[in-house]
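To begin, one chain is listed below as structure tokens, in the form predicted on its own.
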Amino acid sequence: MRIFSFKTKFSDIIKLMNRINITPTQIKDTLYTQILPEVFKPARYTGGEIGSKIPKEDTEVRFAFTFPDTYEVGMSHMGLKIMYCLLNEMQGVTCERAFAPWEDMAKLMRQYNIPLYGLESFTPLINFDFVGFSIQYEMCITNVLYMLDLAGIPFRSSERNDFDYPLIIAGGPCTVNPEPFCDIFDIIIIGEGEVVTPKLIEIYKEYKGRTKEEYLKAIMNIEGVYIPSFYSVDENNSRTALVEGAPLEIKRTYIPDMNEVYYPEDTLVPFIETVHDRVMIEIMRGCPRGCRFCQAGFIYRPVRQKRLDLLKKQIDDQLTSSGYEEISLSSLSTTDYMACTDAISYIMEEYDNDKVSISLPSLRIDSFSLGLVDSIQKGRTIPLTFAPEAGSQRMRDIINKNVTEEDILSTMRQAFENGFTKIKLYFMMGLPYETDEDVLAIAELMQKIVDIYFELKLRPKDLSLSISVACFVPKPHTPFEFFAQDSKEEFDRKQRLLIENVNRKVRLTYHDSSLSVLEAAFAKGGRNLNDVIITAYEKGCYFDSWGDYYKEDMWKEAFSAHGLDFAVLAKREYDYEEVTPWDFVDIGVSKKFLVREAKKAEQQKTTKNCYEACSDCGINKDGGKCNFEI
């Protein structure tokens, strides 16, 4: 008899699990004798990597950091490694990891009655005190249900009474609009988890043996903590607190000083290759640029930079403990880090004999960025990636990209002259106020770049020029949150228009328009989407972001079952004065500023970056200025 299947009732799952009472030793034995020899990449499921932590004997609180995607994706996430080490350094706390098993593994887990477990001790997740999910992308939400299902944990907070089950927590960038999935979670952290999570754990130690509601009341006024069950919300997004003293506004929490951010001395080193298989060092948080479509650029304000001496120490610690031969200087805009040149020089000089290579994940379109890359290539052919985002100057002004065509073409010329022949450019279509001429401008810009290459009389076969064109998704807490998204049909038409006109020497890829429309529905949606998510999972939707696994028809059926249409939701516009589902979240940037930026977009006016002039975004409530010193 199998415990887990899509048709199994959750109450029955729990009864069966309690009857089996499987131990970590039994799970481990079954894995190694029956399951792992049959699955692809078994090292995803074994733990024991270099840098992994042995659970403490005096553990009071068990915390599972769960990432709703595959091991290779989750182990590339820097936040996981930070929180994992931070929590394991706490007295009496053990933090373990869990990832979404691939289908072959999940099938065998169901067959052999193996619940989802923590990689460090093979303890079933249902036996942990906290299970925390990092929600990095809206379309990972059904994977949360997939993992809860495999763990035997009921989906809704209301179905998990007292402390019979773990407290289910969400964090990550998608929580700046938590309403579409708020019924799933007991606690939602809005902001930087290093600040809040340790506080939740210390208070939990005091409330063990008491009721879940008592504990939630004890933490509800911690900055950055949202308890969804303590509120009711009507169709107009008006909120009522159901518990006395519950705050109606939730402030995002963040660490003002980047030099105070916890960073581990060592790092986890997987047995298998991951998406970002290298040391990753965070050099700054926030971005000074202010691109109007970019959610990260607003929700991670203010810009905070790490001191160079501290950065050097962390580089030494990570490279020494891991044995990696590649390091990535990570941020939203790496070349905007004021000590970027010095940091690169240090790595090149200190680790030259060790042949350590440097990766710069985000580049500005200018000669400064190009010069940095040129200095670190060491004879290797390094592909360059830039993000003009739009083909016409008109659109670049609308989105506040602050890049001219001259900047783009001169950078491309300089790149070709310095031997860079593999270049990828990122664009977006469906942006507010876009016309067909703006779409065609992408093809025209690419033609000018091709012309420059051949004008320089370089070898034609060496040229590798590609563009990736995303479908614009209006995101909360951005100046474009008020706007409708293009329909799937309109995206498809624009994609065909571009395909028909782009030079054949340019390799063109583009996003699935239907998936982008669904993403927008969840980005802009409210509480009425909670039931839709559960229905979609029960129909078989999970790993939605993995190409062929996206099931458009099933999602349509799930929305229809609740009287909704995700295409209609994606096209929803909001007036500037209207209350949105996410208005109760204060990310620091004021709505007044977002409205001002939206109006400037309509007027095709730009705003200077934070380094050049303060835009009065509201992040400094006391009227002070951001401090960019390092």
Contents of the next structure:
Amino acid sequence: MRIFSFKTKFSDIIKLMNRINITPTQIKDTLYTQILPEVFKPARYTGGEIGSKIPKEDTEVRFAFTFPDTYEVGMSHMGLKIMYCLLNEMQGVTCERAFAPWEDMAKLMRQYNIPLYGLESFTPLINFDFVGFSIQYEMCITNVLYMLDLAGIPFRSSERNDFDYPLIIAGGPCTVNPEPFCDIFDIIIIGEGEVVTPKLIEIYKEYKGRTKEEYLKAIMNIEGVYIPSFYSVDENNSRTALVEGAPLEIKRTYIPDMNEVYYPEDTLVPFIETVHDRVMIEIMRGCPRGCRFCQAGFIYRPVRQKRLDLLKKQIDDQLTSSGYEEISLSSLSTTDYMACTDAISYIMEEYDNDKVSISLPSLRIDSFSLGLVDSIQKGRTIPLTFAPEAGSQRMRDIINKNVTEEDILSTMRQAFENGFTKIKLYFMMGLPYETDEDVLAIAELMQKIVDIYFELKLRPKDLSLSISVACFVPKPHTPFEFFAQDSKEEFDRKQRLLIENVNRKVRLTYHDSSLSVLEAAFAKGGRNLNDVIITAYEKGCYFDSWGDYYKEDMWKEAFSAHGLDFAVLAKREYDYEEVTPWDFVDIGVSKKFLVREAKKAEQQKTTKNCYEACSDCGINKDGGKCNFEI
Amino acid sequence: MKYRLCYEKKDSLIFISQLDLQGVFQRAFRRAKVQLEYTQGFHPHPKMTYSPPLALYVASKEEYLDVALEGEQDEKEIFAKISAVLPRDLILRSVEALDENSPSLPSFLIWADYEIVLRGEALSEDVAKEIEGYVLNSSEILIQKKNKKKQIVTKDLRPLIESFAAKVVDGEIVINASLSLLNDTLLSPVLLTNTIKERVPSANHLITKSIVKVGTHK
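Mind pulling up the form predicted in complex with the partner chain next to the form predicted on its own we just looked at?
Once more the chain from above appears, this time first in line as the rest of the complex follows.
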């Protein structure tokens, strides 16, 4: 017998019972005849793609990899593709997928009493052993509740007794501060999931039939595993273990050697176009640059590169098994991968007959990067995308973006000379120590770029110059974690200032300031936000990052219902000595280093990248230096 | 060298549009290592021609794809290689080498037979008779439709219906209809079904295109 919370209405219980009793065949039949002909993009909900796996007959453990966004976004995520293949290779384990259905689909699912199901077998998620959510960005958290709701699973770990319900797990970059959403999950994985997840499943096999608490105790000391219900936290973020032996500090787990990281031989190939619809191969984890605002630059340390021969094999495997016409070499900084040019020429030579094209994300603004883009063009006109991040040199020094104005301008000149006309540049506003002059410097820099274009006698036609200006969000485990965010009013004022001053040839887009403030409140928040998230969902907040779906008023109401205000939370500063809600997570980089970097930012001093000099960030605990040979 | 592939599209694949299906086939050829012939120039495209696009939600037992491949290849070998890599609801039925005398796709795809199954409450023999009578005895079946320029135009479906019969089988109405497949007068079975369903609003439907017929328009 399942246990329901007091809030559960009797009619809901009947519905839930119906949902659990519905067979996969009944679900599939109702979908095909009643629901799918009525929804937008029905192929999101059917599965059966190339590379999808047929559930094993001798399945002992059912794992659902759930992605709290649409099919098109989730299927673009490399982590999903890796974990899906890895878990399905395990004996007795079947891994299925589930994505957040669009609202037209959700409406019909509710109408026909169809619970959220795994795409491979149409089995209701509630009948799985594990449901693992990938938390890629803060604002997807209401979609986790939306999916649990559609699956008929109670929101809080405390409401899910024993193994009546699946174990709800979280992973992904946002778990480096898991506190704002920790009440939802039974287990939170901090760090890379490839090694720890199979361990959890193997131990689970032994504990089937015993209690959930016994199982959680058995896994609580595994590196990267965090069991939120085993701790109480006071208002000063001081923690007490409620279970004997539960570690007070949780270490982020990672695989030290990139060549040991599991990589699947085949990949999922969706039938419909997705956001990143191509083969994606990781060439490197971590980034040597250390830009002070960038969370990825700290939480994925150390830099780990893949050997070229292994990379070539993976390129062959993935292109051959998928038949894809495009491949992307993925990392945080493409040209910092030391065998970058070799990898590109390999693809160009071997896959010329198949007309395979290459895409290179995360390029630095320099002539070397530009040369690479030029070499992969093959008659296409590739839009150039670079991120100077700030307009003034002072500001770029503060954030440790080691790019000079001369780099930017000479690269732009060269780009125009080589015929590139579509150029997009990314900037931020609201960075620490920013003044109005720094904001105006973005407009001045753009003016210089426009001038360079018009100075050229032989300039390419149809210049399309655009900039995207994001609102800076201070992130945990970065040197800027101590800082307050700009207020919504400040962001709006700075946005207007820029609009009035930027050359009209430049197309300007910027982020919703209110959503960015909410994002900061969550990024830096503590346990008290769990109630807020649940209230917000109950009021109707989900798909918050989908423009029109963000409901500012409802969020404000949800915060004030719990005596909070997200504008205030986003402005929260932390002293260097103060304990933050996320301090118990040891990502490997020391807090001393973060403080050192924050102080250097104030003095406008830069730090060399890892290849040039070791900045003693603490990732290499043995005191040794990282080895960057490949 | 050109080849004609005949394939079946069913189950989960009925939710894939013609445009997405082109990607599915191009990737299948690469997986199978069957070398496609591309057009020349800056934007090379594989040379592929499909039978008239099948409407979404319609299964088909007979669809065609003409494709140019590099060099001459054995039909059986192509069949085996492609069959091995297609998604499970896309089934290759035959591969045939084409020569100059082979008819082009539009020249022999004239009519297609469809089976339309209506499911729902109270679908009696009388309802089936009424639907059949409505279609066969009408001198014209006019519907309003948006054209490509988004203007509303009136279209007569009747001349595009070669034959039509409805009967009750196991409580469901099964319609067998032969509809025009010609490029400019193509009649989508979904359009016809929606017109019929105005008479049985509670029913839902399943459509299968069963066979393509050689013939001429009257």
